[in-house]
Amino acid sequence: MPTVADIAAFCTLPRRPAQPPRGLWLIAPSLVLAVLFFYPLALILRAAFGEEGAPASLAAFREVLGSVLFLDGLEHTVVIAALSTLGCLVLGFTLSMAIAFVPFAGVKFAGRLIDAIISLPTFLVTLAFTFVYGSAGLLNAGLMREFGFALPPVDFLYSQWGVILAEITVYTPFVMRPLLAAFSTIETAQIEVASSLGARPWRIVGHIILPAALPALLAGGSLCLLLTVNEFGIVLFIGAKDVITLPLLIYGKAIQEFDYTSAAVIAVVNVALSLALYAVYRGVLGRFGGARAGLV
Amino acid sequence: MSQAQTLERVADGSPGGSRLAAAAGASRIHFEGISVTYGETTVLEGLTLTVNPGEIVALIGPSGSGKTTALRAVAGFVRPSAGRISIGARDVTDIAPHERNIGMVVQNYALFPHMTVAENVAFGLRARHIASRVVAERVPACLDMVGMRAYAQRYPRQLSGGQQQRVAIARAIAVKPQVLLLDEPLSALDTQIRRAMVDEIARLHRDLPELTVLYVTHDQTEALTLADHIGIMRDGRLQAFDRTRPLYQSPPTRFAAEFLGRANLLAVSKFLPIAYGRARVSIAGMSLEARNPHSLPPERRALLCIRPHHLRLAAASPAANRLLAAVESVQWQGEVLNLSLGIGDDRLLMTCPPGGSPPTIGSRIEVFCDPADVSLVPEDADRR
């Protein structure tokens, strides 16, 4: 007759072989991150507090942060990023509305085009801008030929506005992609019922579509803000006079002037700015329901 | 003061409220030869139909029959390729949906998820720039009508399906529309809640008798319970349209008989019209008396329409108008007994209360049907 112990042994499933602690899986990626990301970041941080071997000091911070060049770069960075993001939001929302809610032939093609633009390198748009709006571009050449201008009449490209326009062109699809996904989840019936209740198109956009798309709009806008704050290629490629942004300043200090300490200080400020924006992005997104959408 | 009176007072007692009030008799819906085509496909063909003020008209039919297209044409979401639609005296064919003064309730409720129940109900009033004081009075009054006042501050996701549909109805009637369009409003609800909601809508219409309602459904029970008139759609055409009871009792086509309620349709070998709108009908060698509501001449091919619940076991019935049938199956379903009977080549479904001892399979029984309950249907009327 089987004993209680036998029955217990029979009913007990065989134990799984011992698993390694879960933390072990983190070691390899942590090492990669440490070597490729945290160590260089630590070196930059260290460099910002003085040269190697010398005691850490805030002297470089005081000198750089008080300089006109830095303040000018910071102002340009913030203004360009803010206006570009605003432009991306307005243009992206408008275009997305048209693609999502205005039936026209080629809607699918428009969607594919957005994906294609996202995949293009940023300098390509800038290069195209130079060909179209540059001093010797199509527009200026045409105007000079037709109206006899001695100098190129359109010269916005080499100003802050040229950079902003190029960034809007490059980054608007980054707003449109999440917006189109959000619009596809809005029930057509909601819009129709709102219309039947007497709401005009603008009220429907403001009271039905915009609230539903707000998390996506914030996500796309925040992404644009982060990308434009750190944008380097477009600003460098346009070569606008007197338009210095923080990434450009870091490049100048480090590569052209070999002033690594100043470059490191500006890089630290740039990283802090990006992290602060990211924190605001998370906070705002959480406030407006991004958590429900799985975005936070 | 009743809820309906409260609504009237709110609607008419203020400058903002007067904008909500529809003129008496201004709520007739009229379709005049409406056709809707998408490319080569015609989804609605020459629909001519009138919904009189204060009536509920149900459009029923299978999927793709054009009933929802007809409703959406009234709402302005479908542009007719031919014909005109008017609401009251106004031709609305070319008018934008937001200017048509309609209320609409759809199958999936379409509540605005980021707004509370009260905000949802107030949406249409605010869209029409109704004074805040009127909105503040009207929203609770409408929520009272559908028993949802206690839920005013909840969001749609915090409500059950039935509650959401109540809110959707309150939102639609809040703007005091000329006509209310209901597009399969109960289809997403389970059976018990659906029954309760049918009662709710019936009560609502009693409270607001001036409200003209176009009700699209595929559920015959909803249509029979609520509608004053029923239109039966098929393949984009209106197959039949009549007051509810006559349409049920005297279906003009085979399709109407089969779609509106269950019906046995027996092939008639011959019939002879007799007095009082009736006919003597021969079926499988047996003779019956039936109504001939469409005055069919004897040369027309006809079917005899017998509703399953109009058949009775003949034991305690008059000697005339009996059919001899073989019992092929017996199904007990609690409150009802379903019998399948064979008469010649035809099958006859019969339902009766389950009391007593049911007939046994294979036995031959006599069933009785009252001549007033059976009618002749033209066999080829709905062929296209």
Second form
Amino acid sequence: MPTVADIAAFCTLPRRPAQPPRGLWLIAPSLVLAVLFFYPLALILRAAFGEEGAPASLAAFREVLGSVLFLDGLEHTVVIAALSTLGCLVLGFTLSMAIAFVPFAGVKFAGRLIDAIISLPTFLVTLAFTFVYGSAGLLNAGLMREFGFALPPVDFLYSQWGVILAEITVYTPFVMRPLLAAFSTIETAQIEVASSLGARPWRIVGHIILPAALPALLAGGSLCLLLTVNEFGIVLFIGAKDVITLPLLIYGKAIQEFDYTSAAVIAVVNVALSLALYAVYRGVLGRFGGARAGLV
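Let me have the form predicted alone next, following on from the form predicted together with the partner chain.
Chain alone follows, minus partners and molecules.
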């Protein structure tokens, strides 16, 4: 039986303070999400289905989604996002292989530079492109001075291809980061053995490097596709003629034309497209593992 000393010692043991229910920890973040995200989203949804006080209707959806302006915006959005993502994958894979498997001075600096580029705002790259490739940029000014051209000979910047090139430049590091993480797991001994047995470089890439990089390629490509679909600053800053994407179309309808109903309809479509791409992105991470893809 416990003695009096045992009972006294037990009573003097420090006790843990009472912990509040776990549900209380969710109240504050839930309120923040409700005020900053769900309430504005609900207002957009309500505006898309008609003006306040009027019965909900799909008339605005039928009018906007059937318009030539919306269809052109959707086409530009999809084409620019797809080509930009493809360019990011090709360029990112090539540069990542060079950094990971080709020894050169400054390889660590190149890796740090990739992280630095990711942190930069997108308009800086667009501004640099304007200084170099713009109508009054360094390239055109030099060509006009040297060869006597009356008009700037390089004018791709203010087209759809200028937007694609700028987005490739901005978002390629988002592919390179997971690729470099994946390449760090490849044993160099495998490459050395394959090379000593007579395997050509393309065979080594196809049978050793590419299988290891596939999860990172899919995850990085999905992320790039999601980001390029919603890109607004690059398209607006370049000012490409007749290149209107969904984000730019929302801006024009809401800010310039004060047509909030049409802007809300397009915003709902853009949100739905973004959520679908995000589901694909999360599915890729779940299928192959975020840790393997170097994204967690």
